[in-house]
Structures are given as structure tokens and as C-alpha cells.
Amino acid sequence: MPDFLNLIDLNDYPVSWWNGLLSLAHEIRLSPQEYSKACEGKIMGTLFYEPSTRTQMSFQTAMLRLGGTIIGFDNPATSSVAKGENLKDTTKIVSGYADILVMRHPVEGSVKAAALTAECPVVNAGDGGHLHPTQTLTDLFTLTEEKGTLENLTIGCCGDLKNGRTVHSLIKAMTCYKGNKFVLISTDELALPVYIKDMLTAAGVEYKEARDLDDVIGELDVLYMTRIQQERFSTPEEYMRQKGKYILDKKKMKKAKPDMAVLHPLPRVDEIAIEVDDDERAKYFEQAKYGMYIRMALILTILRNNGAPPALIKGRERKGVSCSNPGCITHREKYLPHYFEGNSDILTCEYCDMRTLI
């Protein structure tokens, strides 16, 4: 198995490594011209199986600002995927052309699956409703630059907490900094997955759940709004039952702290009223720009191979055991070995982190 400095899950790395990226991003932001030729002669492959604006363009811009070049696709219908090519073959071929591969895919665990056989480092740009580590790095960098700290914050996460990979990644990351607590604001149907709540409990992190944003907005140092994701629902009717449940407007902002920061991974639909854009506490457009700087830092760090590569697989293959998550990549790409962590009757899928009973 290749020993590259991949980024599949931010929690594969120690907090000191994250902090190094944040420091480098800050330096790049202050003096971008000093890094304009840092990746001359390097090629980044971008494989986007799902639509994207900010993530894709910020990665591409990051590489171009570092002096590198890019190849890839942003629509699988224009590639051999449309002919039935499997994930392994696509990523194996493109990784042979590139020095670093950035991938977004709608199926959970897909990016780790690709990294198993890729011929260059692989970066997870979002795998279904699972993880989105570079958005988390963007969020951490935004908070560092705007709040001046990553500690002792009350963070409200509002909207689709069930399918929101950005929320899952952010919560996992912020539990690693002391004193943070969470307010989870969603409907019952879109509540945070149990395994994330279990992780918070195991880490001794304080959290509470709420159904009404008005009731808790005054407690928050950070409000992380998320879109109700139409593409994650099996029917239009299910989506319409959730659409419009949470809308941040001027009236709600009046109840918030004067220094509360509003973040959003974007795109938004109707969950933040346009009138909020003019509020100085609205940081989501700055957040999108910060994403370019942190991705420049990440590309540089990976290509320089700075840091010890974490093990891609920590558990072992379990023949005859299937992941309990029907959305896991192992149910789609049948050739994949079924890797699990754990030795009792409860196993954790190495690809999607879902628990499975045996």
C-alpha cells in the first residue's frame, strides 16, 4: 500500500500538524508573492464526481497561485466514468499523471478507497455525507483569523446535521481544542448522527440539542449555518418537509452577541437572508477566500511530504462481514477489501466510520 501523505480525515493527524498548516496559511496570506513559484513543474489532478464551486475553484486557484498546473474533470459524464469505468481504474490512471490528486465523490468512504491504490497523494474534497476535511481546515483558519482563538468557544451548528459532512468534520476537529462546547440545532429527522454524539460524550465535550434557533442564538460565539441538502434526500417530498425550517435573518441577529461570527460552507439557498450579508458578523464570504490560503498551505505541505504519513488502514480485512451503511463505497465497488477496526462484536468500517454488529 503506498505510503503517501494523504488527507482523508483531518483527525488522522495530530493537532500540531493542523496548527502548522494554519501558521503557513497565515504566512501565505500576508506574503503570497513569496510562494508564487513554490509548485513550479507540479501537476494537480482534480476529480470532481459532484458539482462544486468554491472547493474546486479554490483548489485550482491555490495550485495556480503556487505556480503549478491542473488536470482533471468536474463532470464524470465527460470522462470514462460514463462508460462504466470503476473508481479504482479512474483514480489509478489519473494519479499516474499527477503529483497530487484532489477528489470529491458522492459516496461515503470513496476517497479512502481511491487512496488505497493511487500512485500519488490523495486529498479528500468531500465524500458523500461523511467528511470534508479541507472545509474544516478552512473553518479553523477562518476562526483563527477572525476570532483569534480555537479554544473556549460555544459553537452552534444549525440545519442539516445528519448529512452535513462539513459539520461532522468541524465537530471532530474542534473537540481537539480545549474548552469548546456545542449547541446542535436541527429537526429530529436531521439530527447529528449517533456516532458523532458518542464521540463527543467519550471526549467529555459538553453539548446540547435544540429545535429552535431563536432560543439559543444569544449563547453562541460562532453560528455555523448549513444548507438543507436536497441531493441527500431520497424523494422531493422529504426535502420539502425540511426546507425552510431554519432561516437566519436580521431579527434573529439582534439576539446574538455583538462579536458572534456567522460561518457557512456555502452554497446557501434560503437559510441565510440576503439582508444578513451587510452585518459585520457575517464571515462566510471571507471564509471562502480563507479556503484558498489554507489549501495553498495544504498542497505545499503534502508535496513537501512534511510530517509522518499516517497509516491508511488501521484495522484489518474481515472477509464475510459487510458494512451496515448502505451508502458505503464497499457496496458499490465490489472489489474492495472490507476493512474494519475493532476486535469485539462491534466493528467500525475503515471507509465510512459506520459501526457494524457481527
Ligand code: NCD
The other form holds:
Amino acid sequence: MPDFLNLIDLNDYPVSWWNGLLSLAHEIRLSPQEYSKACEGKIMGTLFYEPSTRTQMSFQTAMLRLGGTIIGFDNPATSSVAKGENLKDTTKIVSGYADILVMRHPVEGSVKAAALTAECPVVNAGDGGHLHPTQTLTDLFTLTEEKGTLENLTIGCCGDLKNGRTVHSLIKAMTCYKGNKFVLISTDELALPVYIKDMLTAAGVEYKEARDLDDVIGELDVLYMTRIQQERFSTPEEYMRQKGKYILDKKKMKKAKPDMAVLHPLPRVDEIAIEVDDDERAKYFEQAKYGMYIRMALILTILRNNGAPPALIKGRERKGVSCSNPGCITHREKYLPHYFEGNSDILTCEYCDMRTLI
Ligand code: NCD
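Having gone through the form predicted on its own, I am curious about the other one (the form predicted in complex with the ligand); can you provide its structure?
Then the entire complex follows, led off by the chain already shown.
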């Protein structure tokens, strides 16, 4: 298997690596001119199988600001995917053209699947409802720059905690800094997946669940709002039952700490009233801009390739065992080997992290 610095899951790397990226992003932000030729002659391929504004454009701008160039598609309907080309062939080909691939795909585990046969490093720009590591790097950089710390924070995550990949990645990352606590604010239907709650428990991290934002907003140092992920619901009725349940407005902001930071990966639908935009605690537009600097740091670090690459597969192939998650890439791309971690009768899928009982 190739030895690249892929970024599939931030937790594949030690915290010291994330911190290195944060320092580099800070330097780049202060002196962008010094980095304007750092990736001259390099090409980034962006394969976006799902809609995106910020992630795609901030990656593209990041590469252009580093002096590199970009190729790719943002609508698979205009590529050979529309003719039925599988993930393996598309990524194999484009990774042969580019020096780094950035990929977003609606199916969980798809980016790791692509990395298995890619000929260059692959970055996960969101795989279904699973993970979104570069949004988390953006969030970490925003908190570092705006709050000056990643420790001892009470972080409220509000909205669609079940399908929101940004929240999954953020919680997994913030758990690795000391003293952080989580308040998980959602309806029962959209609660955080059990495997992430188990991870919090195993790490000894304090968390509580709440149904009402009003009841807990006063405790928070950070409020991470998310939209209800309409595209991940099986029926429009199910989405309509959840829509509009959480709306942050001026009235709620009055109950919040004077230095609480409001983050949102964006796009917003209706979960933050426009009137909150003028509150100086609203950091979501700055957050989107921080995303460009941290992605510059990431591209540069990956292309310099002077770290130890994490293993893409840590477990082993289990012939005849099928992942219990119907949304896992292994059910769509049948040629994929079924890799699992674990040695007991509960195995963890290497692509989507869901558990399967055997
Ligand atoms: C997020 C995503 O795609 O998961 N957007 C982003 O990348 N900034 C959040 C969302 O779509 O709700």
C-alpha cells in the first residue's frame, strides 16, 4: 500500500501533528507572501461528488495562494462518473495526474476506499455523515486564534449530531485536549452516534445531553451550531419533523457568557437568526476564512511529506463479514476488501467506524 500522508481521520495523527499545522497556519496568516511560491509546479485535484462552497473553494484558493494549480470536478454528472465509472477507477486516474487529491463523497468510508488505490495523498473533505477532518482543523484554528486555547472549554454542540460529520470530527479531536467538556444538544432522533459517546466515556471525558438550548447556553464557552442535514434523511417527512427545532437568536444570546464563541461550519439554513451576525461573539464568518489558512498549512505539510505516514489499514481483511452500516462504501463498491479492526466478536469497520457483531 502506498506511503502517503493521507488525511482521512484527524485521529490517525498525534496531537503534536495537528499543533504543527496550527502554528504553520498562524505563520501563513501573518506572512502569506512568504508562502506564495511554496507549491509552485504542484497540482491539486478536487473531486467533489457532493455540493460544497467553503471547503472546495478554500482548498482551491489555498493551493492557488501557495503558487500551485488545480484540476477537478464539482459535479460528478459532468465527469465519467455519470457513465458508471467506479470510485477506484476515477481516483486511480486523477491521482496519476495530480500531486494531492481532495475528495468529498456522500458515502461513509468512501475517501479511505479511494486512498487505498490512489497514487498520491488523499484528503477527506467529508465522507457522508462520517467525518470532516479539515473542517475540524478549521475549527481548531478558529478557537486557537479567537479564544487562545483548546483546553478547559465547555463546548455545546447543537443540531443534527447524528448526521453532522463536522461534529463527529470535532468531538473526536477536542477530546484529545485536556479539560474539555461537552454538552450535546439535540432531539432524541438526532443524538450523537453511540460509538462516539462510547469514545467519550472511554477517554474519561465529561459530557451531558440536553434537549433545550435555552437551559444550557449559559454554561458554554463555545457553541457549535449545525444545520439539520436534510440530504441524509430517508423521507421529507422525517426532515420536516426536525426542521426548525433549534434556532439561535438574540434572546438566547442574552443568556450566554459575554465571551462565548459561536461557531458554525456553514451553510446555515435557519438555525442562527441573521440578527446574531452582528453580535461580536458570532465567529462563523471568520471561521470560514481561517479555513483557507489551515488548508494552506495542510497542503504544504502533505506535499513536503517529511512526517511518518499513518497506516491506512490497522486491522485486517475479514472475508465473509459484512459491515452492519448500510450506508458504508463497502456495500456500494463491491470489489473493496472488508477490513475490520478488533479481535473479539465486535468488529469495527475500517472505512466507516461502525461496529458489527459477528
Ligand atoms: C459542512 C459539511 O459539508 O459537512 N459544511 C462545510 O464543509 N463547511 C456542514 C454542512 O453541510 O452542514
